[in-house]
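Single chain ahead, written as structure tokens, the form predicted on its own.
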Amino acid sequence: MSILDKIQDLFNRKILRKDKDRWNYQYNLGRWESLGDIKELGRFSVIVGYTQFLKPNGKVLEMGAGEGYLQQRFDKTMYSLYYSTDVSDVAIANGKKHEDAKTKYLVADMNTYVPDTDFDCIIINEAIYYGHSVERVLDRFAPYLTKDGIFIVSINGDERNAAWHQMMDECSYPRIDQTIVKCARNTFYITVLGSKA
């Protein structure tokens, strides 16, 4: 690799970091496949497992879904529909290989998309660190969500983000259950809320 190559690849690496940009150059490269192993698939597992037991047949929308791991993991009869969104449309056009009638890929940008329907289900697994709070991700998209409908967030247990699992302990919004899982590569905070009366 020359030097200009190198210098090119630091620049998509660090400088482009939370962009579009940054996630194509990454998906392209194939750097996010590893989410797709053994290691992931306990964190995977339990968002999988609260949605289906909470929300059997419900409609799944999940932010910040890069190819589509997470809903590569559920049982599609346990659904009736599920969008699966995220900003990089590379990681989305991988994905599409796994859409149907009930199941969409679309790229989407947490920040400002706009769903064209509710759903039982909210999933944000490792996505929330690109909203603002916690609190302003939730109020975004309380409106999306039906009256009994549920929120799964998932927050790495690194150090790094002691203040977004500090927002979460204070959010406004009713804490269901809470599971810590401790994978080969992270441990996973991943906590189940309700909607606000």
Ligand SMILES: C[S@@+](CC[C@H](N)C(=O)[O-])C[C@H]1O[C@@H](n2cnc3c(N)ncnc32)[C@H](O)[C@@H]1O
Contents of the next structure:
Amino acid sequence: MSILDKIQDLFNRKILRKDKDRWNYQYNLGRWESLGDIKELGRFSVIVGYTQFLKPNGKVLEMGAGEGYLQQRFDKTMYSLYYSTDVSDVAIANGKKHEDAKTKYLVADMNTYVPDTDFDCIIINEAIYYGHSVERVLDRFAPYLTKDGIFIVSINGDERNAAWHQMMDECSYPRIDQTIVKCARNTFYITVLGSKA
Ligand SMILES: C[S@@+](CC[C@H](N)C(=O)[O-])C[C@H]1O[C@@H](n2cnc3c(N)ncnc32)[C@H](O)[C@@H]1O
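Can you return the structure of this protein in the form predicted in complex with this ligand rather than the form predicted on its own?
Below is the whole assembly, all chains and molecules, this chain first.
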């Protein structure tokens, strides 16, 4: 990166507070590589288990996927399409080596992204905090769920997330199941929601 690019990057992060630049900066530093280690395996395994059990051979969209560690925990024979998407182009570039005919890594902002197909399962794993509210994120993506499609949302137990847990408890989408996973770094509340009638 040239000195001019570095100044622009600093300005975008610190003055304009552009989310994409802040995340890119952190991914360039390797700050999120730990998400790929064994201490996160518990929550990823529950999400993979729900998806493969409820929507075998389904089409999957993941929002806020980072470098794609969740997709990389899947048995690829168990889905027919997987879009791993994130606002950070650095994170997406790091995950791209895992692409194949049915696995795509795409730069997308969950607040503006318009999918080009529908999905049996839409996953928001530790990323719903960057949407406007639980209900608004789900409402944005509900039109892209197939009939009987599901959402899977993970919200961690950090006390700063109390409002997000409350929004999840009060949300108008029918709850199918919830699993609470206590991992080494945090506790994760993984909720499966159905489509509204
Ligand atoms: C805590 S990380 C979680 C990454 C991954 N889902 C995981 O659990 O390992 C949050 C992710 O949300 C992404 N993000 C932040 N704002 C976003 C937005 N508006 N749209 C899509 N992704 C966003 C960040 O780039 C980051 O990769």
